[in-house]
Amino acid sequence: MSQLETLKQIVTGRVAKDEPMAPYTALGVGGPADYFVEVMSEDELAALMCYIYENSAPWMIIGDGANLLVSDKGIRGIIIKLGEPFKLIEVNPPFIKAGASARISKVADIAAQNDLSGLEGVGTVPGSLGGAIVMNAGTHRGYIDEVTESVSIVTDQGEKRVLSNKECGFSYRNSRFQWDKSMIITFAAFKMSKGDGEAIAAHLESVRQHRDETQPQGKSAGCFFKNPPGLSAGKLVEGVGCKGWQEGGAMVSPIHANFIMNADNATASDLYNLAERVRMQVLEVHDIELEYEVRLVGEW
């Protein structure tokens, strides 16, 4: 039996070979994955991970692709995406349980509708709940670790476990999941506080409107580079004259210099080459080597 047929027997979601990754990323670029597998339950995911472990197959989990730059050459191995059941959001005050594929903004909205406070800081951040936990996302109004009660995971050997907040290793914009690649987040439980739902909803709407007015619209992965300690990557890039630079269909946004946009059918190589030109310009002028905030994945 072929590997494709075997995978179709393990999961009930979509399974495909040589699946283009462009539709699964915010930047809209990326070559084919060897195998694309959509799982529809924790049991399916556990069975899939057992198969992967027993066959020593390379694998990668993707969320909503908000911060991925996938190579034009694609990704080797099995790409896993959590299906519709992982968008679940359940409210049982003061707790909220949500799936890793749920948009964190929607979880925050539902919390506000139930007069529950604690996700205001992260509810204006784009991306999925799973990604928000991995990055310990948040703003000055609070980070997701402050209300995370527990995180459900499936390990790379197919074991289902529940981790406490402490076991997640949260720190500033960081968590255990950034370096420990042996587990996949499936669900999370949050312990919330009583709040003024109308005020929370108004705040979320105000911040989102400001973001829409001040950040470029279109195909982007958000900020391309991390801010160096005490500095702004966007201001560094703008200060060395990179705003508006182009490479093929890629462009440094004239609105916000830390956004590198897929402006006109860019390839992943266009985006990467432009980003490298920007990094070299900042290094030459300021002797500061910008680090990528987007994740470069696949074969480069």
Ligand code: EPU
Given for the second form:
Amino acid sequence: MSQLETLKQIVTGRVAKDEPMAPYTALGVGGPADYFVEVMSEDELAALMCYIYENSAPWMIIGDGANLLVSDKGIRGIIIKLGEPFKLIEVNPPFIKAGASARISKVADIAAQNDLSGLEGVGTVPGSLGGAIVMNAGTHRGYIDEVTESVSIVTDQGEKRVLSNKECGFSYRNSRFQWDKSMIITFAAFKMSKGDGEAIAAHLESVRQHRDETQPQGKSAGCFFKNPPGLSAGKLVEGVGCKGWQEGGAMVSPIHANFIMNADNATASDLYNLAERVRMQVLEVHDIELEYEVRLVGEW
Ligand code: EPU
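Can you return the structure of this protein in the form predicted together with this ligand rather than the form predicted alone?
The complete assembly is shown below, putting the previous chain first.
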């Protein structure tokens, strides 16, 4: 049986060969993945990981692609995406259980509707719940680890487990999931406290409005570079005159210089080449080497 046929027997979600990645990323670029597999339950994911482990197949999990720059040559191996059932958001005060594919902003909105406080800090950050856990995302209003009771995972050997908060190894913008690649986050449970839903909703709305006013709309992966300690990457890039620079269909946003946009049918190479030109310019002028905040994946 072909690998494609075997994969179709393991999962009930979409299975495809040579699947273009562009539609799965916010930047809207990226060549084909050898195999694309959408899993519809933890059991399917566990069975898939057993198969992958037994066959030593290369694999990668993608979330909602908010922060990925996939190369034009695409990705070798099996790309796994968590399907619709992983968007679950279940409220059982004071607990909220939600799936790794749920948008963290939506979880925060639903918490507010139920007068539950604790996710307003992270509820203004783009991306999925899984990504927010990996990054220990948050703002000065609070980080996700403060309310995380437990995290359900499937291991790379197909074992299902539930980790306590302590086992997640959270620290500032960090968690064990950044170095321990053996675990796929499937669900999380949050222990919330009683709050004023209307005030929380108003806070979420005002932060989002501020973001809409100061950050460009359109195809982007958010901030392209990390802020160097004590500095703003956007300010640096603007300061060295890169705002508006173009490469093919890619452009340094004239609104916020840390956004490299897919302005007009850019390729991944356009975006990468422009980003490298910007890095060189900042290096030459300030002797500061900007680090990528977006994740570069695939064959370059
Ligand atoms: N600035 C400029 N020119 C620019 C952009 C910014 O001079 O082109 C100045 C601003 O005026 C401000 C300072 O730089 O004085 C900082 O800018 P901003 O407030 O926009 O924040 P940031 O540090 O650039 C960070 C996060 C963003 C997040 C915002 C708001 C990083 C790398 N970026 O941006 O996150 O949305 O704060 O909370 O940490 C992302 O994660 O993808 C992202 C965009």
